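The chain below stands alone, shown as structure tokens; this is the form predicted alone.
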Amino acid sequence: MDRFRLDEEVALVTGAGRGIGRAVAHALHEAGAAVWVADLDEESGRAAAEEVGGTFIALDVTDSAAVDAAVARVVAEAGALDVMVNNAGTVRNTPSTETTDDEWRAVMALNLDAVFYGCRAAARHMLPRGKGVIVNTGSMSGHIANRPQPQAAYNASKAAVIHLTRSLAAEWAPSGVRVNSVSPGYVGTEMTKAGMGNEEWRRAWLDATPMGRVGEPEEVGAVVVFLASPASSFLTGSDVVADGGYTAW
């Protein structure tokens, strides 16, 4: 089981103030990593950092210069960045014909642009070292079109994240940097719970999931630990779908 350990590794997790990101921070900490928690919300981010004995960074991941600075700070203060988890994201359930340009760009800026900024900033440090792992949060929505709710922008952004992950993995593998993604299904985060307040959506989501339940953030955190650890040393460009079987039908 030592291959699942991350002792003496340094990890940075974006969007780690709540939900999946917070669970990922806990999972990496439990695996032995020193965790840096990045979030736009200072209150929840600081609380998460305190829970894992880590360090908080206030960060707007849609600001590429800020992302570069955050990675530079981690490297300067911790000595290295071994694991980068690009997790921050958002969803808008607006019918496509009613989606404004600003709404479209807001989703793409956070779900796709920010992931690229995080990958790029981490790789600039990892590639010269010849080692490092990047894990991006995709979604089963990058493989299927959800129903009954409209969310074309979200689905498109997550499909792009999955293919960006493959592209960067192929580009950086010769230099020893692995890039993978995890694609959760419906997980019991605040975002999902809000959607489940709509009984039509809740019933449709659960009926379409063979396991008949939503996942727990901790179940996604465990997948991220696997992808970040030596246990997955021959995986790069992979997307691990953790959806309770939703995409199996």
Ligand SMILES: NC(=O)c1ccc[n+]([C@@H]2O[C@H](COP(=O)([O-])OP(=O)(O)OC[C@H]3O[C@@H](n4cnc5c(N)ncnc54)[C@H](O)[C@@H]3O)[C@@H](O)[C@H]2O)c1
Second form
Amino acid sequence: MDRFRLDEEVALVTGAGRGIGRAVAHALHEAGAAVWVADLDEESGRAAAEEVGGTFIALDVTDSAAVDAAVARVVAEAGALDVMVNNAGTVRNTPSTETTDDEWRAVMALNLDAVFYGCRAAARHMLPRGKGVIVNTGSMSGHIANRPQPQAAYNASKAAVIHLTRSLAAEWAPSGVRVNSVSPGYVGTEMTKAGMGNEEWRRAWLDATPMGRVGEPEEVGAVVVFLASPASSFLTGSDVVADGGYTAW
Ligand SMILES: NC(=O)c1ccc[n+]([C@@H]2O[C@H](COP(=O)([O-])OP(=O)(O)OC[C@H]3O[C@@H](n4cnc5c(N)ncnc54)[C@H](O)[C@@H]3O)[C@@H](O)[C@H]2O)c1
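For comparison with the form predicted alone, would you give the structure of this protein in the form predicted in complex with this ligand?
Shown next: the complete complex, the earlier chain at its head.
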């Protein structure tokens, strides 16, 4: 259906070198968008861009000036930025009493501060045009506290992403810019590899998921296409949870 298409749209996806971001980049390209694949890791980022048929852009999203420069480059080279996907993220499974200031800051810098930098940079271009969509990667961890592993910093950062998304959506709706988030449950990527290799964690994760399996990155990519496309034209400030039913129990 045409309303799910993104032909002639320009998209920038952060953390797109692997995992969910890579699948999002693929999905946006399949929907017709010209995709810019941004990642800190040059090797995987370049490989992903080639595979996707997009353009690689080296970017550390925790550096706000670099985020501004990346958006400026996309606008200069592609003519516009229509879809911004703030996806790069990280997790630490450290008990809270053992979490250092640096560890806390590293999680917040990437999962929260960088999402704000990406939204702000995109909006500075989108608001004057009166057009644009932003999709942030939250997590079901922004709604529930995972078990059995400790990850308070991650959970707090993702709850903040979901509320930042609502706040920016309300602020920018009158200017024609939509902001939504996707909140995956457990998805099979490098981020969850160690946990899936731990029998206790794996059992707990799958037992708590009504569908009894982890998600595929492509299943998140499809949600992002929906949120990026005119199919979701009346959604802003929404968080779409894609978790195999985890938060239903
Ligand atoms: N995998 C899951 O189960 C799951 C569940 C819910 C939410 N999420 C979220 O989805 C997003 C992607 O997760 P994933 O599982 O694909 O992770 P991943 O670790 O497989 O990939 C993360 C990507 O981000 C890149 N990155 C890291 N730091 C960066 C920086 N400073 N600047 C630019 N890029 C950087 C990495 O190089 C990597 O390519 C994250 O926000 C994560 O919190 C993942």
